[in-house]
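Coming up is one lone chain in structure tokens, specifically the form predicted alone.
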Amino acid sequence: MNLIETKGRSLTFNIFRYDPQEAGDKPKMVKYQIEETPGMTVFIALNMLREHQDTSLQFDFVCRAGICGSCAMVINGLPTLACRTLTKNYPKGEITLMPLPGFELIGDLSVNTGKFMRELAERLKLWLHPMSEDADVHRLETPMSPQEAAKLYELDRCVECGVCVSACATKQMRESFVGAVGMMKLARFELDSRDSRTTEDFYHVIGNQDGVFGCMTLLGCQDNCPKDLPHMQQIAYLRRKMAMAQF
């Protein structure tokens, strides 16, 4: 019996192209055609396009498994991860790709999320402030309850993809707003019993319109987070803590 090979449908990709390092280059949309394969993701399609059609196409990736957050981009109007987006989810076969807004553009679909995350960490001091300055390496680490560890692990699942930043209307309107990723990471240390900072310390960092009181609760971060993190739960938690604080 002869097996009849069935060809996949044709996909049309409309991709934003612009290289700020190239003199005279201007932003434009470029159309590409590619044949769909079973289980194809947007990430796979982009790699095929770069390998077989246009080697100059710029986009980021590392893990291909939704862990590194590098391949975040705007796909048909929604910010998400290319490696977790199946092309079969678009029945019309037309896919438009844009870079994440709110970040420095490197080129085409590549943005500098690392620079943003580093500046955010320095601004909010996103590291553990231990109770004791004792640097005795022989001292046993303070034990933590399984319940507390589970809460911290949940917030530590953030992959810093930048999707919540691009999906946040407040962040797009006010650049100084810390965004959901900043408050999520700060909540992680506020919940950590090993951290020496008080509610007053956190209030001076996010107890303003650039922090928890600036969030308009439009749920862009919650609706688009590829890791399904509880952004609004943590923002509401911090907002209550800040509102009830008495100094």
Partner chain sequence: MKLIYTDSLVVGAGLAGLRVAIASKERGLDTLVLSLTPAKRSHSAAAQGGMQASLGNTVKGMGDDEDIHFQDTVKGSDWGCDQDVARMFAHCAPKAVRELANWGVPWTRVTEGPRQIVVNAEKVTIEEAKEAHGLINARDFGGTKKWRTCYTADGTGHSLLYAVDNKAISMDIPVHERVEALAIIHDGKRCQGVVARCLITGELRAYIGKSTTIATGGYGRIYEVSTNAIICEGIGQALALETGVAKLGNMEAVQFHPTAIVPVGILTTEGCRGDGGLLRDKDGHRFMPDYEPEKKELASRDVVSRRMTEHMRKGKGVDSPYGPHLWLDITLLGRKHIETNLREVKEICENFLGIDPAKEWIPVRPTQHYSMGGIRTDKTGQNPQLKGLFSVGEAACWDMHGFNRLGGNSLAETVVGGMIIGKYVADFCEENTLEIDTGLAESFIDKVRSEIDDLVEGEGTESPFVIRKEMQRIMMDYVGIFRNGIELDKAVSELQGLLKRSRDIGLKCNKRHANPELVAALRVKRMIKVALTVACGAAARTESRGAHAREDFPQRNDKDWLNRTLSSWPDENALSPELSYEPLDVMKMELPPGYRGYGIDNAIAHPDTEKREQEIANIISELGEDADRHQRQNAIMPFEVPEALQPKNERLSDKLTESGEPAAVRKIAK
Given for the second form:
Amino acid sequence: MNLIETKGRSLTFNIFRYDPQEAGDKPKMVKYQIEETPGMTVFIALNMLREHQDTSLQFDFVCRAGICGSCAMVINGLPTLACRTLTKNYPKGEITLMPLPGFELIGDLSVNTGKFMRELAERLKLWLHPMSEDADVHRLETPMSPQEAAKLYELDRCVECGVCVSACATKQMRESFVGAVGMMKLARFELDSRDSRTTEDFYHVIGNQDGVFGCMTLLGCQDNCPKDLPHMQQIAYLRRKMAMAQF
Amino acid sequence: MTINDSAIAESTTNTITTTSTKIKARGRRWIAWLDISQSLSGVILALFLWTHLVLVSSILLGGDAMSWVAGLMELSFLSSDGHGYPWIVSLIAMGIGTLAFIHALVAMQKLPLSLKQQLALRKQMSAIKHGDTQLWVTGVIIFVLLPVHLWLIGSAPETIGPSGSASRIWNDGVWLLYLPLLLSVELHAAIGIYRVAIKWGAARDLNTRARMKKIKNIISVVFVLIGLASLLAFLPYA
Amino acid sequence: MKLIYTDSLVVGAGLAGLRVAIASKERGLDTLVLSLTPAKRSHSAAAQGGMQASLGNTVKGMGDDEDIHFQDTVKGSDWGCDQDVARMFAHCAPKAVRELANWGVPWTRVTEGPRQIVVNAEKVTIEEAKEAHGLINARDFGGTKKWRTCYTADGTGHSLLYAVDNKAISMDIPVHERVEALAIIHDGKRCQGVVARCLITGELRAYIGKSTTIATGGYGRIYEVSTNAIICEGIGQALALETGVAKLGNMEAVQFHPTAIVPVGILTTEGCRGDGGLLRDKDGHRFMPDYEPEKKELASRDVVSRRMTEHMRKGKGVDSPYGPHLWLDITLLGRKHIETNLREVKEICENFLGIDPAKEWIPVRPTQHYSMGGIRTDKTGQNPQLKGLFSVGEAACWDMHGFNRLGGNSLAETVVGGMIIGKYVADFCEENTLEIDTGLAESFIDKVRSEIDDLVEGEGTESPFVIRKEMQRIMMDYVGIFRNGIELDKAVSELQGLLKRSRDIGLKCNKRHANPELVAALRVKRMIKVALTVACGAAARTESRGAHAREDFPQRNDKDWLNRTLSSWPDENALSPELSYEPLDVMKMELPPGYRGYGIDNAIAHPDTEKREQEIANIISELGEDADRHQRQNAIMPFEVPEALQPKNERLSDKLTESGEPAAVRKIAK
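Which structure goes with the form predicted together with its partner chain, now that we have seen the form predicted alone?
Now the full complex is given, and it begins with the chain already shown.
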């Protein structure tokens, strides 16, 4: 962190403002000036703007540590987590903030990703369907291959931030498309030896135009995922699996 | 955001895999075939395209070379008078036309057809910068230009040769068609092959993908250069 | 007025809240969860290192059982915890881990054969038993005798929260997201539900339930720098406090985590040190062995944090524009380990510090991390003052942590506490009827509405943001790691000044729907009261115990202070809480007060300690040689858990004793 270099620079924020609940309000871009402080993130900057310049500014942060996935927004054309975006990464000092496209707008930079994810989970049944319901918690657990556990955790790291959804042109055009987040999660359960669902069961959900066969492999998901999840490999894996189910 | 009600209803029935749902699933399987056939037809078309360009580029070796190649394609060695059968070219043109049509038809269901979809796409592409998303636009250009090219060739196969082609390209102004077609088709073929490879899992990691992307770009550039050189090589024969 | 009825109402959709909701729904009760954020965004997700449960699968955890986990927990608490609760917890922890495996948590598993690890800065090879292959692994954590912390890489909280929320979704449990509870509806004896405000539309609703469970987490954000998520503002505790009846327990017990990064205060997991990471000063010297020769970096958190502060006070800290800090060195663990087992730590270092932790040291210092105090409950999770009001997880003072919580016991408390208390909540809902007094509910809604009216339309001039910042500064400056009477008194009087000022807040943004300034105003008024319970409790407690360290009273004083602080706020207009004390009975303890095994040994003994020790010795000798550990335990301090959770826990060692000795630990030269 170079503290001296970034001290005191004046930053210009171009922020999308719109309150859909306020009668007569129209979407607009508003400019704000703020003095950069060492180690400043978009999280820090937005809070300073709210506290000192415009108390009505809406945005969502929870963990502010890149863990919870609340704060995804489009920063200078790239959808990402705002809390861990350092302002010093923008040498021109101009930062444009837009809400994530493809989600219900609550206001300004705040979108309803939570509602979207819950509906997706209900629709695709994104939970473990155990082999048997009556596992005895008092007895020794069933062993699992350490490699499998590691692989599952790798896919489990998704924080449901919505970046892959907003970065996917296919998803924007086709509302019922399950998107990378849906496919990644299904791939996670498909790989889980504890899950009782068969290839046939997964085929029903993603062996169609709303699933792997509707994906155009534009890889907006892979290229923007803040957790570097292996979308490319996993969606290809599912596609092969679903295509093989033809024969 | 609303969720698709029928999808919920469908997935609700999933847990009980009865015979009836299995039959229903069979009925929907054509979608998988559509996707597979898009990839397959694309690969065949790309391979044809590159062969085609290499053949046409024989003009770079001189008019005789191209005449020989053109004759070869018309199976002149089989005919007694050495003129061959030009209708074979028409046949190839029709075959490629059909394949391209199928390819486009299958691809079309993924394109923004309604105004709503187009608006959503435009909004997304203007908000978010992403290179790979912009690549498929070439397909739309080809969709418009390719039929014209196929018709020109298919309807007059006997004119293919150094002077016939040259006159068509430069005297009839068809270069106006060929130039954008060449650019878009070469980009599209290389992108398509790259995409098919990724789509079915040829890239195990991001480094492989980066390497494939590089190869894809080189192929595009090489073939565009060959194509441009060939177009120019026809000039003296016009 | 919008009224919503349910059987089991849960406020907070983190792990503890969701687990209670699941337990209610399992019994067929109508269940409803309120949450500030989508459930999966809750702060539970931030727990990195793992949860403690005495499975004893790894060779370094062999021989572990509930007894050792219990003892570690009690010592960690500096004898401030409720030992019955600690027992209930230790007994059920392995069950919770196994249950979570059935719900989809990809616990990191044991790989048989030799494995290289770092212990005390030396590379050591351990050999995992063949029989343990594929069973749930555990890592080392501070203040524990055995390797007991079960984990999924360093995203344990995340994978737990996702698995539990997925389970809740599969059971069709509704979560009302972006809804904030602002008052408890009660008649002084019975809790009937809460008044909540929709953060999108601003609508006020009365949620009425047979039981109301507060699971809103801790109050870390009353401090300026905290590892906590920004939603951990103590509103749950404030709700209880504002009833004027319900009491909060041990609010002064606030934990500081040794290794949060400087300056932003984001946590790097205790797993860093558990896996072999070291603390170094400005000279690169590993200083912890100088202070704690036995446990070194892995003493309990309160001790390590104090030692670090002590060392920095000696001028050994590294200077930075944000004040002094120390270094956390995990380079010796190797890149492969860091990129698999400490991946989140690596991401945090890259994104917030711009460093590669496999090559560079991480700047750290002790930072507010955990609230041991909370809404006081009995063993079933119910508040003794308000019938039907339950609390669980960090929000509660169920009291398994006393004055210091062990690493890995918080994540464990959410799911274990949720599992146990969830059953008691369900029992309560089955045994009790819904009590609805619409007039009462309306009066509480009206009160909140007029509070909002005053803020939006009133003449107030104070800014909620300024007041919040001021409160956070006071807490940082005067109620930190080391405390003293003069500063604590100052904190109390300054906070009281702020409380007065907070009654004069006026807003610049006058929207009644989504309005972040209104949210801040409603919260800060409540937060100051919570901060006052912390400051007043700390000022009154003239001893040092666990995380509560008084420079002017450095000794743990069991003679006068073996008790639990209770605070309540009976007079709405008062400027400070009312404190009372609940004694801890040494004569009922399984483990009478003694030395923790780390930290300074300077306690003033309780007169009953010796008597109780003698009594325990007698009980054991009376039982004779044949009694097993369960019988002994039961004779000394019998405890109860719900019937379904009573069976003993099976362990690998139970199976191995038939097939021979577990593989031994080999040490090889570095």
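Superpose the two forms; the largest set of C-alphas matching within 1.5 Å is the rigid core. Positions refer to the first chain, counted from 1. All figures in this text were calculated on a predicted structure; none of them were measured in a lab.
Colleague: Is residue 141 one of the residues whose Cα moves 2 Å or more between these two forms, with the core superposed?
Modeller: True for residue 141: a C-alpha shift of 2 Å or more.
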